[in-house]
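The form predicted on its own is given below as one chain in structure tokens.
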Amino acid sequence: MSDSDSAGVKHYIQSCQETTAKRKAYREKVRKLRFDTIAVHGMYSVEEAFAQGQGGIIEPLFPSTSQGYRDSDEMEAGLSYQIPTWCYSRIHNPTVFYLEETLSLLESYGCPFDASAFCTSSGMAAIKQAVEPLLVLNEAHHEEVNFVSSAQVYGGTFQLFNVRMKERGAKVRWVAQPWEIKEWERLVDAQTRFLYTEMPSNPQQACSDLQALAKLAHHFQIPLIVDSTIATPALLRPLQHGADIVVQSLTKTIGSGGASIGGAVIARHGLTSRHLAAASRADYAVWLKLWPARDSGPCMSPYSAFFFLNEVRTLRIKVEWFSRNTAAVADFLAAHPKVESVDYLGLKTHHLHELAGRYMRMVDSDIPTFGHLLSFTIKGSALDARRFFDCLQRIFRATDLGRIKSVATIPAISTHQQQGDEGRRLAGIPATMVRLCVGGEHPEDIIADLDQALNKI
């Protein structure tokens, strides 16, 4: 008999098979209440409360390294993956277990199917760890791979695609205009991995008829990613759509307070590729923290778990208020005379208006609700748009987003200064384009003092 058949190894196994066959049964009983009891309680019950130990009603902090093991048994069985464990806080830790289970019920809300989460150190960590296990080169093919992605993404993600990905032999074909489906028709083929989309934009806007993206990504067997950051669950489900992984920012909306930095891999069970094995694809997101990451060791601090569960708390009033403010800021830059125009999903001038609204609504409302990113291009010069810049005396400048307090940038000498004149050019964004994310202030504040800095031009 060998020692991974002793009877101590069987006993643990049993053990934590019963213990995991009660948690799935009260997971379904959350995935039937509603988004905010969703995302206050997470899957944090009164009886886990006290299985914790001191019955706390808020998720406890678990800053230790690794977990210590009753003998030898428990340990050979956590350490092959036979029972759940905490081995390595780098593998797995309770505090950010809780937030990826409130992240993953939040994204699936309203779905038939249920989905996991993986916790990362960053919105960027996210990002790479969800796609390059979908890149791996199959060398008795000698296949040449390639993925498709809306140019309209973040800087880093520009910069994540177009080199990193290009040393490790992929190649990315950019869709100048996401929102128009036959530019992607165009450029998927046998040797397609995957399609990447942001939604919306930063800063630019963006959107894409994500069912016939979807619908286009499985006919290919491939799976379709959405940064879903600007929108979060409050207003976007992207799963609901038929993407088979979401990825967040959480440093960004969900995380206002601007304390942390962090990000996240939602992914739906049985994910579409045809390229990935069925043990991966079973549960991409849980696969990917218990392999790929436990080898580069992208982790989530439990700090972090800890300030990005008291956050998301709040997370669809927070939406909502900003949402708010943004609109009547965007309705006044709209109507300036030094600004010559405006990128803001909710106005209705903007051709991707009706296109978002079928997309973005906020959450257990039906109300088409469009966040609180926007983008304006200042009427004049590059020096125009700077000296606008340089007199803001109540938003920040920073190059930082989804914070409660309203803060600005321009993304040609920050945020995309990175990817070139034309990557810029490519993407949209030119040098009077100012970036705005409004915060919770009162938006007559704000107004007042984008106008004094426009008047100043």
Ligand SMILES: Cc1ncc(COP(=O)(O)O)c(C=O)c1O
Contents of the next structure:
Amino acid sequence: MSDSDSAGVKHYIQSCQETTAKRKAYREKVRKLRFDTIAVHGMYSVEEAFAQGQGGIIEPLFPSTSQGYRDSDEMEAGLSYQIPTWCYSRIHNPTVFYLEETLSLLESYGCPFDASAFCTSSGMAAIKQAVEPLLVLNEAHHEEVNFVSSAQVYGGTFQLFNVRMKERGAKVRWVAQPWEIKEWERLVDAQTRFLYTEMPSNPQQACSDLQALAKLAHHFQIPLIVDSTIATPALLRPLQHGADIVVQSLTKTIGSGGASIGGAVIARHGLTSRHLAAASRADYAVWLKLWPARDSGPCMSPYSAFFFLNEVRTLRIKVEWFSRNTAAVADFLAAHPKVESVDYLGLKTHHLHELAGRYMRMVDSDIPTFGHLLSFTIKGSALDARRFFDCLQRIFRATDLGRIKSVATIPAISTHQQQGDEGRRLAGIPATMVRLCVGGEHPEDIIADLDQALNKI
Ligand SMILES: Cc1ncc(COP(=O)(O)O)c(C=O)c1O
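Instead of the form predicted on its own shown above, give the structure for the form predicted in complex with the named molecule, please.
Let's see the whole complex now, leading with the same chain.
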């Protein structure tokens, strides 16, 4: 008799089937709710609150490293993933589970299919986890493995692709202008494993025609991966437009209070990839979590999950608020004599204004909305940019974004410093560029701070 033939194991599997079916039915119900309601409640119902013991109105924080089992049969059923289990918090944790449920519901909002999420220790961990299994070398065929990515991505992503993935034998092919579908078409071939874009990108706010990109990816039977950290699902839900995987740095806009680092991979069920086995494609995010991530350990801390759960409840209203303030600041900068140029998707003069407006719409209102990120270049030298920067008094100098507090950085000496002159030239990051993320302060106070600093150049 094999162990899993034991009557006790079967008993646990059967008794969990009812709970699993109930949870599935409840999720279908939640999928029909409005965005704000999902953000506030996720899968944590009144019934669930009492099932957890105390009836607490917010999801409980479970800092426990591991789950104790009633007996060896339950342990075997749990550790062979035959029943829902928390087992060990490197693999799974109840507080992280509630966050994953909420994020997957928000990213798949309005989609005819469902999705799952896998939360990670940081946004970079999410990106690494999402792409690695797609780049496994096929030794039998000795094929060159490549992937095609927008060059206008966060500096850390640029390094991950350009250096770390190259070390593993996978070559990135950069698309300089990711809004030009023809550039992507020129680079993709039979050895391409996935397409990757960031929308809008940090800091250049590049955008792509996601529907056209998804069509191209699926023509080659490969997935489209989109980092939509800046937009968040309140403004953009790439899965709706054909993307297979979304990555989020929760550290940023979703966690705008700024108290935790975290990331998420959200993947649609049944994603397209001719390189992955059917079992991995069926529910990629959960597969990543239960198998590859179990072996490498990029798990999210339950304390962070608890923090993000409370942040995500007010996501839509925060994104609307920050976007309104940013639009006012962009108008001020665009008219300032010491400013050479302003890049903000919300400005009608921005070359991607129309494309961005087609995709970035405030959820449940369909109003084009452009987020909290802008960049501008100072008239003068790199030194002038630093002088202006050093004179800011209210705005924090920080390599950060999406905060409730306005933050600014000079990408060439911070976020994009690692990639060198050539990499920055490719990504369009001059030394006079300042990245500014406007938060929740009154916009007039932020404008006053910018004005006094600009007038000191
Ligand atoms: C667009 C984008 N993606 C990913 C990341 C990486 O996220 P984390 O800092 O949480 O690792 C960042 C960080 O700034 C980012 O801006």
